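Taking the form predicted alone, here's one chain by itself in structure tokens.
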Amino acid sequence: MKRTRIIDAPKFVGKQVKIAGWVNIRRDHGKLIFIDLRDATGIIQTVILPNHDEAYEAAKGLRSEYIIEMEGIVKKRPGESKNEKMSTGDVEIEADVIKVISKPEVESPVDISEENLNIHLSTLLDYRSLTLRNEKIKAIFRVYGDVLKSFGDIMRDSGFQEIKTPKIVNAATEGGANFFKIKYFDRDAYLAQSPQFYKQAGVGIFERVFEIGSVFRAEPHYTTRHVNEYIGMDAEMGFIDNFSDVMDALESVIWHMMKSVENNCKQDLLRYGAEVPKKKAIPRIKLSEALEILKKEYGKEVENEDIDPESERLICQWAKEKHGSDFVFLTHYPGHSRPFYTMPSADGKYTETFDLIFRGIEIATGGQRIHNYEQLVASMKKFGLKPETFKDYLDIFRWGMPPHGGWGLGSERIVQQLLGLKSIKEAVLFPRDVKRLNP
């Protein structure tokens, strides 16, 4: 007999399936057995009953995540309580066959089958690849999942292309020290902090690319929004007007990205009582007047024309108050805060670029970029940088540029802040930050 998924089990109402995955938890009540059996599609309700007596003596020494085979007729659940958190919660199947094909070796340190984890942080990630198997922490990646897919989607039906994009370059994209060094045979190399310098080349190639891939930041932080390697979900577009051209773009991608989860993953939404923006148009303000509202507002002031976690909060406050808005795009970020190659603005104080802030923090960075060859050479040494140390770089604008602009999107905050979760490790499959590069 064919296995059928736990899905598709309501289709089957009446007749003899097989069925295969992982005790979810084993219920005696009197002398029933119900055992929930989870596989990757839900978790549906099995009974044996005392008459099938090969199964019922099987299922007398299952434990949790035992892996087995089961065999038995589809019905229709008594009563009218369905439960919603299964995916087939109106049917059941009364099981006569039990082939337990795998079993743990060892005691589980985590009861996976709790609607919700109550474990320490560390816990959850030394255990990763137990604790993943929880519903609740699986929903995560469902809804990321969805992230990456609408992303995608809507980049390519935008007319941009998809491109891969190295991962050990020959020198820092950002400058600065927020690089990992490795050893590339006899040389050194370094693992790309941002795909920056490849998406501006496909700019000159195909006008419109895109990107997600893995970035490293070699930073020390000990943050809940923090991560040394997270996948990015990067853009590039050539003829643009101003860089108001690439919010116009990032914020339809967004709007795109919320209807979708919205639409994909209720059931996974539920699970965090999550509620999906609502669409409206996103605020955009400067800078330098989100530093007079934090001062007038609320007491708060900022050195260096920069802006911290704390402030980001609460300029996110201040739009959900008075725009209704959960996101809010800050612009005009002063030059000394941008790399070299961010288009100055006229006053030459002040770039073209923006942050989109998202409920407190902040999920992607973009803006123009430089196109003229002479004009980014001048950056580079002001930003006392060698022009020869980027030759290949410096080479895609000799042959010329169209002006230019993009953004990077960090998909793991999106999650983070969609589901309202801690910390944004629990958003990611298998975190490294400072101390963790296991499991």
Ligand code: 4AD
The other form holds:
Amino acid sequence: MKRTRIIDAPKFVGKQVKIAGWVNIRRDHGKLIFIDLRDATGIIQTVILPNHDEAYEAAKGLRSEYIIEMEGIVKKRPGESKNEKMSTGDVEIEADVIKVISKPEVESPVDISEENLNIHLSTLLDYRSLTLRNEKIKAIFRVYGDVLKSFGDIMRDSGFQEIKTPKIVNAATEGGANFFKIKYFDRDAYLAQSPQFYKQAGVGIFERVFEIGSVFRAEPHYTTRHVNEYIGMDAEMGFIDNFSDVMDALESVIWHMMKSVENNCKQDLLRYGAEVPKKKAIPRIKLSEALEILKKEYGKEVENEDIDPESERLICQWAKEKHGSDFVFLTHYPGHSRPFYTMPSADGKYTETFDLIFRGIEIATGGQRIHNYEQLVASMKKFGLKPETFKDYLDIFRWGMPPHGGWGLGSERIVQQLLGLKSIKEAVLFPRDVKRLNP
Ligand code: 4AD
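Starting from the form predicted alone, produce the coordinates for the form predicted together with this ligand.
Next comes the full complex, this chain leading.
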């Protein structure tokens, strides 16, 4: 008999089916044994009656996470015993054949059949290959999958060419010290801190490019919004008039993604009590104005125009109260807080850049880049960098480049903020942080 996927079982009421999957939980009620069986498509309740001798004996030995095959008749459940929370909740399978395919070697340290695991983050991550089997946790990655897919879809539909760029590079891209140095045969190399240089090269070739790819940051912070390896959703576009064009593009991408998650992940959002922001124009505020607001409304002074996480949270609170918006763009950051490739404003005081903050956390950074060769060399020198070490990057501009700009959008932070997760690490399958290199 061919295997039926659990989600399809309700179509076979009155018929014998074969299903296979993991024992989510076994419950014994008097003489009846109930097994909730889980596969990739969902969970179904099965019942084993004592008159099916062999199946009944086999059922007695089953524990959570046993992998089994079952055969039985699909039956409608009477009204009062329907389970609204299960997508298969109005049927059950009366099983008469049970075959054990694989048994766990050890007793599970966590009961993953619970809706909420209520365990410490470190336990959640230490037993990752087990805890990821929990339905509520899997919901995070369905939302994550939709975020990645909808990003790719809207970028392609908007004429951006998808590219994949090298992650082993010979120079630190974003400056600073937060790069991982690796051994590359007989010399040193780095893990890419962003696809910045290659996506700019991409503009010279395709005009508009995007990449979904790994980004490595040797940041020593132990925070709820940093991991040392994340997936960036980057874009770069040519022939812009100014960096507002980049914000316009990012804004339409954001709304496309929000709509997609809302349409495709209803059940998953419900599990987290999560609300997708309603579409409305995202306020755009100069950083200097934001600092004034922080001072006036919240009595908060920010030194050196370095906006800290608390200020980001407060300015979002303000955007929500004043504009009803879950997002806010902060613009015109000072030069000292941006990399050397950033386009300065005409008066040289600020940069043509923005951050996008979502419910209190920065999810994207972007802006216009310097496209003139001489200006770029001068900027490198101003940052104390040696142009000779950036020959390949500078070549892009030697061949000529249009005005261009783009953004880097953190995929995990979007999911974290959409679902209201306490730590970004919950939105990463196998996260890497300062102390964690496994599992
Ligand atoms: O602000 P970042 O460092 O900007 C760049 O990489 C630029 N090249 C982008 C550009 O095109 N101008 O990173 C961009 C985004 C952040 O807003 C954040 O969402 C995410 O990447 N990000 C991280 N996510 C998780 N862990 C970390 N350590 C992150 N660092 C940045």
